[in-house]
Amino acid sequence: MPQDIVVIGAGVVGISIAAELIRHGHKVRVLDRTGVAAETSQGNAGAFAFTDVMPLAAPGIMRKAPKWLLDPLGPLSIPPRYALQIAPWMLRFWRASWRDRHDASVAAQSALMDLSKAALERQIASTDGEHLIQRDGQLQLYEGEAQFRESLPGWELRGRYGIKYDLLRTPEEIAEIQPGLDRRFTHAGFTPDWINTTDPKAWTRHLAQSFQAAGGEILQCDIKSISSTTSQVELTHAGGTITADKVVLAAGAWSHHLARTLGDRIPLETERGYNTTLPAGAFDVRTHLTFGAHGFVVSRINGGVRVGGAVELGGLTLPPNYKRAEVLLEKASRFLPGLDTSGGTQWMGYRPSIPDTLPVIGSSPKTDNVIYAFGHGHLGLTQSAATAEIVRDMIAGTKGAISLSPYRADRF
């Protein structure tokens, strides 16, 4: 039966959910405090990273963390003034890195990725979006034999979950896929099924236009709290209240604050990611490039080059540290000797991160009328179409394609 549904959040996850729900006959409104793709969805690397099933909380991560954390510009950092505040989250992160939790996370992530890959193709077809898609694969690059060998268990694990890949063992093999790399990169893993969008902001706006063309409404509104009665949900904002049959909370890094007003405490932290986007002609990027040991990627965006990544666990209120973007760009200029670093635009975004790297997808423990769909970390774009189909099935009361137990809100 059609329902009156409000989706909080106009990033790629929220817009994908709204578009899927209206396509199945519901009355849907999207509320966002800043607008469509105005936050993290506008500036990410543009990757549908279906092969990225390895959680950040991996066995051995805590042995590496002290070295990283001592470097304020390293691939993983915590600003000293934020260290005490994030300590409970880090304790859960450490526990998630144990082998039993890690293997369960990989299995759950792989199931969600399989659904995400198929759901994206359905989303592209239903919105006529192929012109915004790049199907060029991805290279994970390694400096030397030792680094490559350390990566092999991860590649074997991907293979067990059906992920296609080719291992390259010489700079010459790498150059056949991506010329112009420094020869320090002697080995690589190539995943041919990796997909990018030409521009994540344009992709999200494309989905929003499809939603509006079907009769959906997008309003700029800063929701302050959520409460639930027996039959409806009430949303409070500065101008009054809004009611709906159901509410989907997909507000990214801000979601846990709203969940708390309903009485749910969810351990979400913010991975602040930095990048620099260079204009067209900066470098001939032919595939998505991942420099895993250095915590950043290089991708092609609108014919230009986006250099970004790293993890700064620093919450929502500390000022940006754009030296991190500068460090990544300087490294990229060494790794891609022909890269023209002039004319770039810097950006910082907030990735919503749960300790075990899995999103929260499911009903609030307080009420079935509020559905949570947030905490995707750096995989929001990747998993947005699958999340939309999962929420659609929940609202319809039909059995979904995968078990939602690993993603439930009360798993902590």
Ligand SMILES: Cc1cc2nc3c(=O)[nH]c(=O)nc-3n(C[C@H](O)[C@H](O)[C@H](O)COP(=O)(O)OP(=O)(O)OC[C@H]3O[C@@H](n4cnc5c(N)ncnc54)[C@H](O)[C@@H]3O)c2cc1C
The other form holds:
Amino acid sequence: MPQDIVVIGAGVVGISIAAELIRHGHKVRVLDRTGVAAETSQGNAGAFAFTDVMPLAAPGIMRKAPKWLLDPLGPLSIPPRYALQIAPWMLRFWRASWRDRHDASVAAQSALMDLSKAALERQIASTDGEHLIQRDGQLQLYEGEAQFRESLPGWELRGRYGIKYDLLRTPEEIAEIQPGLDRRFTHAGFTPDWINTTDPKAWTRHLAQSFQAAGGEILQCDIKSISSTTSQVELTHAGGTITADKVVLAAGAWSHHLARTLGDRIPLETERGYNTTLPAGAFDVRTHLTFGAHGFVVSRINGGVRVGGAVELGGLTLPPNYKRAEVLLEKASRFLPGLDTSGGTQWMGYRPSIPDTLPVIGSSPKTDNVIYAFGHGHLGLTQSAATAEIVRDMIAGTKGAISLSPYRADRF
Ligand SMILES: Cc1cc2nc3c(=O)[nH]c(=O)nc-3n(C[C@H](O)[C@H](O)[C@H](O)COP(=O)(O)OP(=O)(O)OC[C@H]3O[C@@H](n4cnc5c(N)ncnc54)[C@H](O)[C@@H]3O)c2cc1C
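Alongside the form predicted on its own that was just displayed, please also present the structure of the form predicted in complex with this ligand.
Okay, now the whole complex, with that chain kicking things off.
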């Protein structure tokens, strides 16, 4: 039965959900305090990273972390001013890295990725979006035999989940896929099924246009609280209240603040990430390049080059430290000696992250009329189409393609 549904958040997750719900006959409004793709969804690396099934919380991570943390501009950092606040989240992260939980997370992530891949193809087809898609695969690069060997169990595990990959063992083999890399990269794993968008902001706007063309409304509105009766949900904002049959909360890294007003405590923190986007002609990027040991990637965006990554566990209010973007760019210029680093634009975004690396997709423990869809961390673009289909099935009351228990809001 058609329902009156409000989606809070016009990032790629909220807009994907809204577009899917309106396609299935519901009345849908999207509320965002800023606008479409105004936050994290505008500046990410643009990858549909379907092969990225290994959670960050992995066995041994807490042994490696102190080494990374010693370098204040390294791939992982915690600003001293935020160390105390992040401690409870880190404790959950550590527990999630134990072997039993890690293996369960890989299984849950793989199931969600399989659905994400299929759902993205349906989304591309239903919105006529192929012109914003690049199908060039991904190279995961290693410096030397030892680093490569260390990666092999991860590749074997991916293989067990049906992920296609080729292992490359010489710089010459790598150069056939991506010329111009420094020869320190002696080994690589290539995943041909990896997909990128030409521009994550344009992609989200494209989905928003498709939603609006179907009659959907996008309104500027800063929601302050959520409350619910048995039949309706009420949202408050500076100008009054808005009611709906159902509300989907997809407010990215800010979602836990609104969930709290309903009485739910969700361990959501932000992993801040940085990048620099260089104009067209900066380098001939032929595939998505992942420099895993250095915590950054290089992707082709609008014909230009985006160099970005890093994890800064620094919350939502500390000012950005753009030295991180500079360090990544400097490294990229060493790894891609022909890279023209001039004319770049820097950016910082807030990955919405849950300690076990899985998103929250499910009803609020307080009411079935509020559905949570946030916390996708490094994978919000990748998993947006699948999240939309899951929310659609929840609202329809039909059994979806995968078990939803790993993503429940009350799992903590
Ligand atoms: C450097 C970097 C690189 C990344 N690369 C990738 C990648 O290659 N692939 C990938 O899959 N993911 C990537 N990610 C992660 C991805 O960008 C995020 O997971 C995703 O954008 C989250 O989308 P979202 O819709 O949940 O949140 P957002 O895009 O942040 O949207 C949330 C929206 O909610 C609104 N909002 C918040 N509070 C309120 C309120 N109270 N009232 C009204 N509106 C509100 C905000 O204005 C915002 O527009 C990357 C992230 C970073 C930082």
